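This document starts with one chain, in the form predicted alone, laid out as structure tokens.
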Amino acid sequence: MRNPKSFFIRTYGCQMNELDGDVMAGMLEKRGLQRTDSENDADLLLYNTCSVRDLAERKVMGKLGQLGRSKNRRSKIIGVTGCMANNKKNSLFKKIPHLDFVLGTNNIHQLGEILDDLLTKEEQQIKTDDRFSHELDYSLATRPDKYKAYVSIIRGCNKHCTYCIVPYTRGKEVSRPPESIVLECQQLVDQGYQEITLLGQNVNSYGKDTPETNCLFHDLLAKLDQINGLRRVRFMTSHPCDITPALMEAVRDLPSLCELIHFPMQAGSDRVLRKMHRIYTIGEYLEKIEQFRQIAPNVRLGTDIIVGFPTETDEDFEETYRLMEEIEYSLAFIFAYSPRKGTPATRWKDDIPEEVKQERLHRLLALQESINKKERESMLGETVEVLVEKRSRRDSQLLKGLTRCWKNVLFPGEDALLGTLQKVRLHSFTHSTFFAEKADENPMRLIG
């Protein structure tokens, strides 16, 4: 087996997948090896996968199933990281024997030992830890935006909602050092980074397993707003029950804090909830929605939403669709139920057939897309702030840009405004696009 010269890595999944793989990408380039755009052209072939949705799954185990009637396998060095190799683990092998390697997600540190070992004994390697304990060098990572960056603040999770299966391959929350997060923003926002979104499966948890910080998530975002020149914190993603007073306090308070808040509710039934181990009622989720819109009026929320989780009534799902109604969210991500193997979820039965869920489905996608057209109508002739990213695709007249509650906007300008905050004033919109014009002519230029 030779050292390998170059790799390519393919990254599914959510966010913290991303960073995950970005991180992994550039230990590879100071490995001195170089990244390659083409699985044909590169000696390392990395999977950086994901657990949390079947058919991301499926479609990683078809691409490995396909690498091992390619003509040049033996030619290559094939690697699985992240959620499906802690899920999987040694069984991998079994149904993949053309594998090489399998480093799970609390070990990304150990990529460079995993090679080293694989290329000195020629057997297959592998390594699972099942809690994070070694901090990352997030200043290696090969962000691919360039004014927008994802920073992890906490791994794992210990809520154990019955349908997730992160918990069992990200392990128990583990909080990052809060002067170690401050220290890579500010060095991100002197790179020119003019966004950080916060990552964690909980972020609201921040802290908690480290109470000797004596910094919880409102206090971590207090010092992450004093950074001169960072003008956009955003994060993702919450647990209701962890979502306080000081956290909406922050929302209210803190200049750079975006307000779009993800508020999770995946159910409208009390039922479905205890059976998703979700350990809130509606009730107390709709006192908490109060809570925040009067705190901080400005805020719009987001949510994700499970249709056809296991033993869902007709009348449990018209609870979720009307309480959409009632509350009206921003954004919503709405999916249909599917059993993931090794998660608490599959002792019952999966016995909501797919043609009701795809139904159930589709009913709260159309009753979301009208709630946002609703709400597009209403910002019409507003004067919205534009992080201002890149030109459009379908028109290089036009810049594109994300408002602070994550609304795409076009408009005409010169590229002198990339990588600038510019005041626009809505005048239309198609689907899920505002269509704008400069509201004045003085740039609000970032810092950094």
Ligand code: SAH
Second form
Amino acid sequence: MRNPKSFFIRTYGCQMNELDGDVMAGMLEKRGLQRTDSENDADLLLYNTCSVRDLAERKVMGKLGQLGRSKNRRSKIIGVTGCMANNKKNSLFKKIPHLDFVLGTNNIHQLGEILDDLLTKEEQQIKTDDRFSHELDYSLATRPDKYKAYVSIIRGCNKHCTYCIVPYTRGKEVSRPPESIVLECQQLVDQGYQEITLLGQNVNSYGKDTPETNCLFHDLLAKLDQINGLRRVRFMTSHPCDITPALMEAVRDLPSLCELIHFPMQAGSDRVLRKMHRIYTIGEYLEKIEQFRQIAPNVRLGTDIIVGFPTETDEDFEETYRLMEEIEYSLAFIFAYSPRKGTPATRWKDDIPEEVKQERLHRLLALQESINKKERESMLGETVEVLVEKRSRRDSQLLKGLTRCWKNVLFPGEDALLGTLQKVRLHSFTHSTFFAEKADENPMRLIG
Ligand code: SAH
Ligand code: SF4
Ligand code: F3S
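Can you return the structure of this protein in the form predicted together with S-adenosyl-L-homocysteine rather than the form predicted alone?
After this comes the whole thing, all chains and molecules, with the earlier chain placed first.
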């Protein structure tokens, strides 16, 4: 096996995985390897995987099987990182004999070590710890965007929803020290970043495992709001039970904190929620939404929904449908239930036929689309703030930006606006994009 000179990395799954992939890319570049976009040219191939649904895993297994059949594979080093590494561990070597190493989500800092071991010992390597330790140097991340960045604040999840593999692939909650987060955010701002998305499997559990720091999630948000030049803070994702009045007040009071909050319902029937072990009832959930909207009237909500959970009846599903109609989320991610080996939900038969799952999924997607269309219509004529990120790929006359509530906006403007916040007036939209024009700083001038 020869020392690799170039690498290719493909990441699947969530934003946390993307950030982990960016950190690994930075670690390899520091080692002197060159990144390439071509799997054929690279000496080292990294597949940074996701286990959340079966499809995510099948895609990677298909890819790896294909590589095993290709001719020049012996000259390449192939590694699996990410959630499948923790989920499947050694069994990956059985299924994919040409695999060289398996590196878990809590061992990313050992990427260099594993490559060294591989080169000296010439045998398959594996590291998959259950718990995260704070040895990862996030400052190495090669971030793809210039103005917005992900920052990890807590890893792991203690919740154990019965369908979910994440607690098994990421381990227990481990909060990052607040000083380290503030320092990284400050450094990012110094480099020109304006928007930061705080990441964690359950960000609003932040600080519960580290009472000595006396810094819960809303305290952290308040600290970040003090950073001069940090214009926007978002977070992904949260569990309804840990959304506290203090967090609602933070949305109302902190200018940097964006108003779109993920508040995943998962299912609309109490019976199903109980089986999912979501630890709230629909009554409690709706009460929290009501309270949130009262404290912070301009909050907008996002959700995740699973259809076809074991035993979900038509009536259970209609409850989900009705609640989505009632709540009118601004953003919804909707999934068909996918049984994950090792999770408690597999004790129940996956009894909802695939066609029924797909039909329910499509009904909710259509409902959400009509809600979003109504929302977009109601926003026409509004002046909103966008962070200007790049030129549109389709029309180079137009700049592309995101509103605080995650809507895509295109508007004509000069390069000098890149990386700035601009006020624009929304005048039309297509399926998922608004078109706008720059709003005059002081429109009264025109009239008076
Ligand atoms: N920590 C986040 C979710 C992480 S997984 C939270 O609690 O909201 C992202 C989403 O994938 C989940 O919210 C859920 O809707 C979905 N999901 C997780 N496991 C799934 C499974 N086995 N089948 C289908 N969807 C699943
Ligand atoms: Fe999974 Fe539930 Fe944890 Fe979210 S809160 S990561 S759905 S176990
Ligand atoms: Fe997937 Fe792991 Fe993220 S299972 S969704 S990559 S935490």
